[in-house]
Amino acid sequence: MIEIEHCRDEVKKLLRRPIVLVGMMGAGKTTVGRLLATTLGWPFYDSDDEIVRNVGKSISDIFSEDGEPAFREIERTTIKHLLAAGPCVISSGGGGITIPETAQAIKDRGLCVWLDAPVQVLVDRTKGTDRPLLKHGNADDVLKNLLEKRKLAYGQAHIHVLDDGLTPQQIVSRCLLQIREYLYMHSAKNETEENTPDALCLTVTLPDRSYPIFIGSGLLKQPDLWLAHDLQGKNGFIITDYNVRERLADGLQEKLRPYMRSVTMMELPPGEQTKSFDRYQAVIEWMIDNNIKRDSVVFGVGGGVIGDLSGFAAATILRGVPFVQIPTTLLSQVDSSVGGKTGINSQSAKNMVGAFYQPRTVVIDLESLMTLPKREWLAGYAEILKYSLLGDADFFEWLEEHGSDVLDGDISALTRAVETSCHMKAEIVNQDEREESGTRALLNLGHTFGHALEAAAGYDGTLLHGEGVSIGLVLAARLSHDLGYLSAEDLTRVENHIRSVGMMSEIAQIKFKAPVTAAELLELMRMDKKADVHGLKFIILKHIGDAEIMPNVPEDVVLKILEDSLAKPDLAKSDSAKSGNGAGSLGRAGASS
């Protein structure tokens, strides 16, 4: 089980300086603040009232008599008095952070954490006190307005903690969560290994829905934990598979009960063929039947294809109602549960109907990994290396020493696997949500190779989708290489370790149902979303850990890379007697999500 006390007790261990909390007035810095302080044991210092006493004038006095400039030299240099202190918990002014020598003491001497509410909450919580911005004007309006203007000086902030209904002592919580998760990350290799925790809790920071995504083992046995308090006491609607609910879907529900008015479950086929129009109508039919309300809360319990389903319904049904969604698969724990795309696919494609819809939470129980088939741990291990690729070198040469550690299960390579991987989609999708800049693109580094493959292999389990990714990957690489791009060293290095832990690598691998050609794959390429008007779309490696859009590729560049794959029996042979395609676990017995 998981202890926040244990979680205290390593913040203690590991942070010799000062928590500082920013945010808007009504963001609750005061309260957390001394709650946090005292669950640290450490002092409190709520940098207004320390103004008071220096100056002997209140807040609005100081505003009223010598300007809003003159207080904030006065805030200025009492933070920086403040953060001298030592080990302690700070509560700056909600403007504080809005002056750049300001944010610059707070970040260089002090760990950094915005608390972050929606508008209405601020709202309820400021009515009836002596706010000097607040004396003019309509409160609603100018809290929005002020939080329009300061989201990018809070957006510093070294953590982003979101109050989406908690009570303080959860915000508490989930703060050490936070900076556990922070300290974690930026911890050296040694203290990480030695140093795993037991839960994790990170921020997706978007425009407007941003959420919390909680990493650990035991997770849905402790709902206090995730289940945010406004949440609570309401229809509770279990979506899942019949492969997961007898493992863990049966089990959440009972400990849902005590939380939720009600919880009633629906359980569906597994497999690709579930996200379709008539599945979707049947969920749908479902929901209202059983009364759904537009408070009613939706839990995806499942693999992807639950999660994509599920979310496609939360986010339909009423206009949307919130959803929660727990990924059962190291595939969708690392992808399709980080970044809010949900849908189903057309008779002619996969996922050409949906909806972006960001989920209220993200949980992510590792144990809930421990019964998986090794089929589906290389499933999802390919889009875990995907990350390395695109974006951090170190950690792709991280995945060469201990990715076979995260195909055993080991614990501790699995929450830095996981939790990197989550860390670096939900970087991506805070710059590009809605796919408009062309850098959350940068996802579907190997995708396109990967979902023709998948298109031709029918969606009926003969290929999994990770495991199109992982030929993709491959593929991917040699297009960056004959293009003029990746080196043929480090295509070496990507091939290599690919086949070392027993990942497909080649498009003869594939046990297709009747032959397919290079020029089919084509075709069906043609038809990705991603292609345009001016032909293909690749993501291309110019290094490990670097990659780029490239449009308009050549296509008898890639129709020869198809032609090659295709052609190399001997080595595919190899390679699938040493990926266990369809074989037992890794040492565990059970059905895959």
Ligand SMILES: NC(=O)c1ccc[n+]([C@@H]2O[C@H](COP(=O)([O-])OP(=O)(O)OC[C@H]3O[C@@H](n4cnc5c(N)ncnc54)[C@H](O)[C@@H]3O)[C@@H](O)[C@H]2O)c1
Contents of the next structure:
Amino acid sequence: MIEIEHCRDEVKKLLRRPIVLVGMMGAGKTTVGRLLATTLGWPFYDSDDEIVRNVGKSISDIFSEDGEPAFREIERTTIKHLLAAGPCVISSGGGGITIPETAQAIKDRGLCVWLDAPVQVLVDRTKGTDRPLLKHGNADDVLKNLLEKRKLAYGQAHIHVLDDGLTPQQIVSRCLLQIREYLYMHSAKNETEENTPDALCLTVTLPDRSYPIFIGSGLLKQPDLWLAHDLQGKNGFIITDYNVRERLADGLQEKLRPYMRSVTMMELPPGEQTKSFDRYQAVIEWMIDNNIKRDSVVFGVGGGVIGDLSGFAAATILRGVPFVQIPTTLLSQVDSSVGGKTGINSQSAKNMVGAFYQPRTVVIDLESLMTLPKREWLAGYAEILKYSLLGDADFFEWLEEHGSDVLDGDISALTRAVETSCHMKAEIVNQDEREESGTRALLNLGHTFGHALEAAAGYDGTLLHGEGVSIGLVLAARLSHDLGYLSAEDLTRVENHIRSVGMMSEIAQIKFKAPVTAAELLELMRMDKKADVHGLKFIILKHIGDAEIMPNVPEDVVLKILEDSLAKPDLAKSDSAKSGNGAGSLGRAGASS
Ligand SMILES: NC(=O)c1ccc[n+]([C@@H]2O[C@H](COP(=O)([O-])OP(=O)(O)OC[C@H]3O[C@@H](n4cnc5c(N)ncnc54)[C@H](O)[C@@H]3O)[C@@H](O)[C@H]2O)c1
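Alternate state requested, the form predicted in complex with the named molecule (shown: the form predicted alone):
And the full complex, kicking off with our chain again.
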């Protein structure tokens, strides 16, 4: 007896690319696709639904207002993006595969399955539906003619599954059997090793500005995977810093040239001081000198500093031009590149000038992290840990076991950590893009403490943003415990994990240029943007994986926590925080990052 469960497990083991269902309207691509995806435990995507979401119009309206060629072009890019999503099931529109480029992409990157059903079945299933191609003429004739025209295209599919009167569940079983057979026939080695997906794709879903986040190794060498068709052939402006230029941006510039009309590059000094009015002005003048147009594309290639500055420049030049985020530090890959916060610092406070401006695409190349200094890895890891603490206890548990693999650059551990973090950030941004309902504020876990520490340290490299967050997470966990929420056991787990991977955990580890008191830190917190008329506001952990916003936190409790952490004599000589050079110029803790 054939066991479908066993067959399913083998398909899951052997197939590392999307299953793409093609076929006529009414063939059951959506119903079967959904069921197949559920059976495999994989995501399901309907290319038509993705188009409606991305364009903000029904398929019918796109056809009538923009015409079929325009629709096919949107469909082509949509399917191309979906094909980068790794193992999943994609239901493609009935005519997609008739476009040679789309057909080639599906065959190259997916396993194409033709769901075939008799015309009468198709007629019955499409009765009363709003299909643009069925609006004119008798459905029977239209479907017959269409099938005749498209048969050749459908015949290119790897697998032909015939629906000769089956239930959806039966079709799924048949699909699984045929797919398994195909995989055995076509060398398991090819499927498991050489064709291992080189990219994942997540979507930040916003009303009219949804965008993909690509995660993978070697993505910077393959712009064809992520550079949307409508961004190609335009003038490209790369903004980067001295550290990133030779390592990554020069190579990217070369790879982009065949796709763009021109690609110019500006490099800036690394470091927080670059997020200034002066540098912003220099970037804007450089863009104007280089004849920037409304359809030009800005590529921000670097850490959070470059991402924030270039995003703000893209948001404001000509009232906004397309922006592609290419984060190259762990922190920027898991945090600052996703969510659309862009900006610069004022003389007196961090992130005070900025705009919400969503990128068109985020490209996370994990390979680019391999040249990152250890200290920056740890700083980025603080944000990863933050996501686990505020919303995913299982992820925290996984980090307890695999955190050191992530920090050692193990690609599969890194993929999971970056993907989970981006996924959580995307979900939160989906719910509360502009930090209005409070959901997005949860991302500030550990940041009220962290921002005050950064401000006291002077933004000159003495304390990295992620290091401030790392200490802030410990202090926030202690505060949660002292206020009666977090259990002693959970607090110990948080402290132990942070110390075990080598992250900073106490204020005493910071090499301030002049002594800092708990009262001064408290004063910096009062000036933080998140402190409002309701007094000090913190993100409190109820448990590991469960956080909430708490206004009016008693200052004496906070003060005691600061005093204790400042007075950890055993940690004061730690090497974790390296002294920076020059005095910092920003006195206030500033806005949330
Ligand atoms: N917009 C947001 O939502 C948000 C969120 C968090 C943080 N931020 C901001 O991000 C900034 C911090 O970002 P960051 O931690 O990435 O710092 P960063 O941009 O200063 O980068 C850190 C250092 O790493 C270097 N670098 C970058 N990529 C490298 C690579 N691949 N190999 C070697 N060196 C590399 C940089 O040149 C720099 O010296 C802060 O300004 C913070 O306010 C913004």
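The term rigid core refers to the maximal set of C-alpha atoms that superpose within 1.5 Å between the two forms. Residue numbers count along the first chain shown, from 1. Remember, it's a predicted structure, so these values are computed and weren't measured experimentally.
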item	value
Threshold 2 Å Cα movement between these two forms for residue 158, core superposed	yes
Residue 245 C-alpha relocation of at least 2 Å between these two forms, rigid core basis	no
Core-superposed comparison between these two forms, residue 397 Cα displacement 2 Å or beyond	no
